[in-house]
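First, one chain by itself: the form predicted alone, in structure tokens.
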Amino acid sequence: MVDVAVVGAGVAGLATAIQLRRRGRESFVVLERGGDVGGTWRDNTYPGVACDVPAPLYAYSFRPQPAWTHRYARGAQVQEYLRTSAREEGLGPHLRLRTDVLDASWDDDGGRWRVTAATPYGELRVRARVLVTAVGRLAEPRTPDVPGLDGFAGPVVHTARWDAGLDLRGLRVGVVGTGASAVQVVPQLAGLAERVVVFQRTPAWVVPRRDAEVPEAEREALRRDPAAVRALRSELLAELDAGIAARRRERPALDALRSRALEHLAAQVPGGPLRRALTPDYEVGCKRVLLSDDFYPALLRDDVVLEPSALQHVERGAAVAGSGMRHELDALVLATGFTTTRPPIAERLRGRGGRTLAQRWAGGMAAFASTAVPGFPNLFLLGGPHAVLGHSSAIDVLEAQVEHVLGALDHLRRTGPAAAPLEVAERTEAAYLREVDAMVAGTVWQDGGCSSWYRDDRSGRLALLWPASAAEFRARNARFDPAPYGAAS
């Protein structure tokens, strides 16, 4: 028995291991399905992967990494820095890898959660006090529902599971989306293959990333000085933050991200066809804006064919378009995101009486505080609903979410091992989603004329994205108050 069992050895999980043990608590175990650590950026290998954030920000602020090669970090190294991290924080006693957890269960009786996973030598059991859900929204692919697309001839995959021996050179390959991935993807493969057909469904913002080097000088500087890396990270997070100001529909800040995207746009791609369909109809900011100096300049090759029109169907050879467009090609890269708001896990959990969380989600995810659920005692979920930024870097929510649960362990301690679990009220998670969608009310996000993977298509409400700055998550969520946490009613 453990007091507390994590889900899942990604950003969220490993900030929530380390900080344990760097308070003396060493009565955990870290569940991780992968034979690796990292999470997102174990899984996303595909060329071109990086950080969509300034690098800086992609650090732990308890853990700087002042030593960036870009100002954009590379997706092979944030997974380097994961990687180190858990080695040098001292994990490896916690973690068990390559363990799926098939269910947890809570028991009312023993006050305990019951864990049971499926590991290479068989079934692994644990009981916890506290379970941590850490398995991040980018985790399970997505894969479109389209028809005839099992029976297509050639390779398909997704850009989340990229396969390491596909070789492109030559042949003729269809790219399915234009989201973060494809703009990082469709670059890398114009050249390399013959011809490459980009399928977009819906156009994207896009501004301009002016990705650099960081001179050895500066990067040596910084080693030097960490008070100058959390200032910078500090300069940096204020500055993304500013950005919720557009996503509230203030103006200027609204009308100059609009128009740098449209300054963007016409500064690569020449008027006519092309830019008429690479121009978005719906307000900037609905969806994620995009960062690439290099997606449309490669749009502009003889060798890529954008096809404004979602793919269709699917032939052995063919990719036919909603415009009626036949594309003859050899392979399929599907960059068509994650299934974000109904998550596998919540399959596998059971709160009181046996009922799961998918069941409690029937109507829409929510949990209070981005964070606890009623009929879960003693569950704390990281990277779920309402903890997904639009404009900055997710890590400053989950930091805020970890100080959370470690304020309700510390809370568990004082009040003793026969203290009652925590375990929020229905009427305490309803006032606090009440204030989520005021939040929401005159953004972007409520009737910018888009749709998108922030939203949850069974409520109909915003329900990954935390519709304010990181800075009022914050305040709002990291502190733990025992005062919402009791008796459910």
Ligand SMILES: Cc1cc2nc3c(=O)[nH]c(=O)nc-3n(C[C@H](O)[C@H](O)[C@H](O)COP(=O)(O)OP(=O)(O)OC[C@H]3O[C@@H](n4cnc5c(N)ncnc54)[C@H](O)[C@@H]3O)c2cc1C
Given for the second form:
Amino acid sequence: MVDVAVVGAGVAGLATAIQLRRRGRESFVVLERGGDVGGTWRDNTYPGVACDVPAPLYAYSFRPQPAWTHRYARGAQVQEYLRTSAREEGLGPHLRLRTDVLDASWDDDGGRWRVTAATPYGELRVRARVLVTAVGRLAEPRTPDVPGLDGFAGPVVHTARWDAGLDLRGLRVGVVGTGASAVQVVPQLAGLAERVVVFQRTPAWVVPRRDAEVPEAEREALRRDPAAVRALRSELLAELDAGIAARRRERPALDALRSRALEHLAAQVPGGPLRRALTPDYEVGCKRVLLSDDFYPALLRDDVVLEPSALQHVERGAAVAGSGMRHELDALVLATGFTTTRPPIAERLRGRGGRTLAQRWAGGMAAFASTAVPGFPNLFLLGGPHAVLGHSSAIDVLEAQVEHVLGALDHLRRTGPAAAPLEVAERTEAAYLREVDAMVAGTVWQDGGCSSWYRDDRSGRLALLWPASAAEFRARNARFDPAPYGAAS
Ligand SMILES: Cc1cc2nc3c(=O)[nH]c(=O)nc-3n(C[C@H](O)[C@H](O)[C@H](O)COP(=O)(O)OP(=O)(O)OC[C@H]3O[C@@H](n4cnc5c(N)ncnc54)[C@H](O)[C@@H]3O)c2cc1C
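Following the display of the form predicted alone, present the structure of the form predicted together with the ligand.
After this comes the whole thing, all chains and molecules, with the earlier chain placed first.
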């Protein structure tokens, strides 16, 4: 029996565990299905993987990292940072790796969560007063549903399950998708593969990245001055958060963002069919704006082809696009993103009366304070509904959620073991969702004319997105208030 069971050891799960330890709470376990911590950064090892927010923002506020070598951290560096954080914060004894949570059921009589997980050594059972899920929203690779994919003769690899042994040199490679992973992997494959064909269903808005090495003198100065690291982080956070103005269609911010992207395209791609194919027909910011200096130049190469339509079906040695073009290929790289609105964990969580979270979410994902769900006492979701930013770093939002959980734990400790569990009422959740919907109104996300992984097709709502700034998320949700949970303070 533990106080807290955390599912997932990515950025969010590790942040929770670190903060628990720092507060002297040792009664917890972190259950992680993978063989290592890191989540996203353990799983995404494709060539070119990197952060798309400035490196100082991709570190915990409570564990500043002064030594990033580049303006944008490389995926392997983030992974190393997370592993080091776990080690130095003494999480080892609490971590259960290769532990896949199969079922977590609320036991109303005992007022506990009963968790069952599969491990290489058999089944692990844990009872916990509080369950925190930190299973990620970009953790389940999405394979496109195109006929013939299984019959393709060559290797097929998803960017989030890269095979380090895969040698694409000299092969004709199809890359499916033009989202955040594609713009990173395509420039790496160009020149290495004999030919690269990029299947684009929808063009992305792309702005300059201006990546560069951080000069050693600057890094040294930051190493010597932790206050400067914190100041830089706050400054960058505020700068990115200001990007919310464009998403709210405020002028001139929206026009400036659109012009920046169009000028970038015009500077890198000469006028003509290719530039036209790369020009989005929806509003900038509706999907995540991508950062790249080398994606467009890669598409200009003689050995790279932009196929301006979606992959339609696959044959043994070829891929056929919506345009009717047939491309002979030896390998396929799926940069097709993730399943976001139907997380497998929802099938595995059972609240009051044995009802699964998937059943609760049959009409779409939702949660109060982006964190708690009616019918699921003492359950807190990190990185779930309305906890994804479309314009800035995930870490600040996840940290704010962890603060909410810590407040809830303090409350439970104060009220004692016999106190009622924390559970929100339906109407409390409904009121929160109305608040969020009001924030969406008038933004580019609502009527920008794009489809995106933020939207839940069951409800039609932008169920994953927090449609405001990171600072507003923090102000609204970081502090735990017992009142919405029907508890006295
Ligand atoms: C390629 C890529 C680049 C990105 N770049 C950025 C960026 O630059 N900036 C940014 O803000 N965000 C970025 N993101 C988003 C990124 O996912 C978040 O920033 C952050 O890493 C999410 O952390 P998390 O802990 O919520 O989830 P994850 O990192 O996904 O971790 C979830 C963990 O839960 C585990 N898990 C899931 N189910 C179970 C189960 N049933 N039992 C046990 N364990 C389970 C998984 O194995 C995983 O380790 C990027 C995402 C990708 C895919």
